[in-house]
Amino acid sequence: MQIHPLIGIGFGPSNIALAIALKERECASPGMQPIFIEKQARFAWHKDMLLEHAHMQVSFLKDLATLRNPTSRFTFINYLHEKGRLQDFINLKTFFPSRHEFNDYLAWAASKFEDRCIYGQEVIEVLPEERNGRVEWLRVRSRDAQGSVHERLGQNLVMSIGGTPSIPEQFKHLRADARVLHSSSYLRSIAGHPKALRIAVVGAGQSAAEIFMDLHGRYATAEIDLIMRARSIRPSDDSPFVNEIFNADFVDHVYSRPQDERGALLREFWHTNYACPDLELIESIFKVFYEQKVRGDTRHRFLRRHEVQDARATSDGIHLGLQDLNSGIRHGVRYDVVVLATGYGREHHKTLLAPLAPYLGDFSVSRDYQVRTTPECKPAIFLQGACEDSHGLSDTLLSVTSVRTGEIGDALLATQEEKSRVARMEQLALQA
């Protein structure tokens, strides 16, 4: 079986950026040829949230390469140049392209590495491959759409698997019910409900706001309730000084702080990334409710300060038990469809790496995103997008992606050199 110098799990923006960073340093690390395993059949970036009129919340300059290497051929600007749209984009006078266009940029970059990515296989576990009492390699097992299991050996591993849908406890028993959707599958799932008349959207962030507006335009007569525990929809704070927390050098500051101080920083700036739609989108929602007042219409409702206490499914719909947190009054409402815009969890890497638990400790990571392992484990394991607690709020965003992958590339090169040095010493010891 071939032993790969590097296996990447997932081929979203983070691992595409890593592929770019490694390609641009091939002369320094000619042996570091990665392969990537991606569960989707072809590249797509949040395909079920590619809504009409949705735009990026992050500047195009925070693309896959610019902050690490502005001269890279993989920048968003060069993408526009190759597509013949650079001058037209300039005339838009914006730093925030549509989500459709940025998805096309990412697909354009991914297409340059077709020979390095295995699509249509989902990694199911990572096993230690031991020799002489040490873990020499990692055995990565994946399953294709037909159910066949494939195995590959890797000297190093980079995990960039994104988030898994976060389902509130009240809804977990309804996961198999097609009338309860998560935002991660929104477009695909909502298409199966062309005649929904009463819909609930649960959540307070950008996805909830975008879905509410999409449903408002999608159904001419449907009644839509926007349900959240918050008192109001808070806008994202993208002012210059606050935005400094997403700078690449701020990662150094966060990582160097004691754990309790890191937690305080995350809490202080939490609303820069979570439960904070764009102001323009908030104003659009406000306008919808204002125009209802003008017409004397109550088709949609904003159920602020409401909490979902329970959910049950019957033949006529999904029944939610709602509690008004202001009055304490509890009431039930029936819906044809419930959309959960409740975010994502970032713990799935621990499940995949469970067979390596004796070598990984508490999954803490070094500054260069490498999981700390015991001396008996030779392979280096890196995490992308799962280090928010240690590296800050930018970790799950595009903001530091290009810089982070450069740092991981440097660490991989150093690891490769160290392994070569140890191998030479062991060889000399055998010859002595």
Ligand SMILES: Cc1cc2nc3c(=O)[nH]c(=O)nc-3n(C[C@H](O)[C@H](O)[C@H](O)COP(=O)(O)OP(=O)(O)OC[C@H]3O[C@@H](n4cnc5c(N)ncnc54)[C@H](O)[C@@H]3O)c2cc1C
Given for the second form:
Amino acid sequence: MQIHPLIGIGFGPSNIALAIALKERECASPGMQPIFIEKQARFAWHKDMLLEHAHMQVSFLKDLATLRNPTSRFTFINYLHEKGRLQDFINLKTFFPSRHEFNDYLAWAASKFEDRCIYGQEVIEVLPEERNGRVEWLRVRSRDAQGSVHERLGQNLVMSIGGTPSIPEQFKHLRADARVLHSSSYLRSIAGHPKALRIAVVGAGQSAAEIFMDLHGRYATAEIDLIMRARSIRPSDDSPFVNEIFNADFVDHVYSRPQDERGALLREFWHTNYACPDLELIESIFKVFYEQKVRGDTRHRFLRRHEVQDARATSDGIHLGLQDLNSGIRHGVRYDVVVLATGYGREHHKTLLAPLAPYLGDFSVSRDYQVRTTPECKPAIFLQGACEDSHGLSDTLLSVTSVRTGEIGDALLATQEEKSRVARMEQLALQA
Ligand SMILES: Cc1cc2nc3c(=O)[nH]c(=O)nc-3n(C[C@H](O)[C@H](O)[C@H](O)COP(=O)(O)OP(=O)(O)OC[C@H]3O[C@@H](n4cnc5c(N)ncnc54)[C@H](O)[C@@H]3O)c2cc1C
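Same protein, different condition: the form predicted alone was shown, now please give the form predicted together with the named molecule.
Entire complex below, previous chain first.
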């Protein structure tokens, strides 16, 4: 079986950026030809949230390459140039392209690595491949759409698998019910409910706000309840001094702080990334409710300070037990569809790496995103997008992606050099 110098799990923006960073240092690391395994049949960036009017929440300059290498041919500007839209884009006068356009940019970049990515296979586990009491390689097991299992051996691993839908406890028993859907599958799932009349959207973030507006436009007569615990919808703070927490060098600062200080930093700036839709979007929602008041209409409701206490499925719909947190009063409401815009968890790498448990500690990572292992584990394992606790709020976003992949590239190169040095020493010792 072929042994790959590097296997990447997932081929979203993080690993595409890594493919670019490694390609651009090919002369420094000629042996570091990676392969990537992606569960989707072809590249797509959060395809079920590519809503009509959605746009980027970070500047296009935080693309796959610019901050690491502004002269790269993989920048968003070069993409526009190749597509013949650079001047038109300049005339748009925006830093925030539509998500449709950014998806097209990412797909364009991904297409340059067709020979490096195996699409349509989901990695199901990573096992240690032991030789003489040491983990020499990693055996990466994946499953294709037909159910066949494939295995590949890698010297190093980079896991960039994004988040997994976070389903609140009250809804876990309804996971198989098509009337309860998570925002991650929104477009695909809502298409199955062309006649929904009563819909609940649970959540207070960008996705909840976008979905509320999409449903408002999609159904001429449906009644939509926007349900959240918060007292109001707060906008994201992207003012310049606050935005500095998303600068690449802020990662050094966060990483160097003691754990309790890091926790305090995350709490202080939590609202720059979570439960904070764009101001423009909040204003659109406010306008919808205002126009209802003008018409004396109560089609949609903003159920702020409301908590979903339980959820029950019957043949006529999903019944939510709601508690008004101000009055303490409880009431039940029946819905045809419930949309959970309740975010993502970032723990799945632990499940995939579980067979390596004897060689891993608490999944803590070094500054260069490498999981700490025992000395018996030779392969280096890197995490992208699962290091918010140690590296800060930018970790799950695009903000530092290009710089981070440069750092991982350096670390991989150093690892390879160290392995070659040790191999040479062992060879010399054998000859002596
Ligand atoms: C709707 C939405 C909009 C967003 N907009 C912005 C934005 O404007 N700006 C910003 O900075 N951030 C945004 N984000 C945050 C988002 O996390 C990043 O933009 C970016 O997608 C992170 O890239 P990634 O490659 O780390 O993760 P992902 O984009 O999630 O990619 C992970 C990839 O791994 C694949 N995968 C997962 N598990 C496996 C497995 N077991 N085997 C094989 N493949 C697997 C997935 O199919 C996916 O393609 C948004 C997130 C969402 C959900």
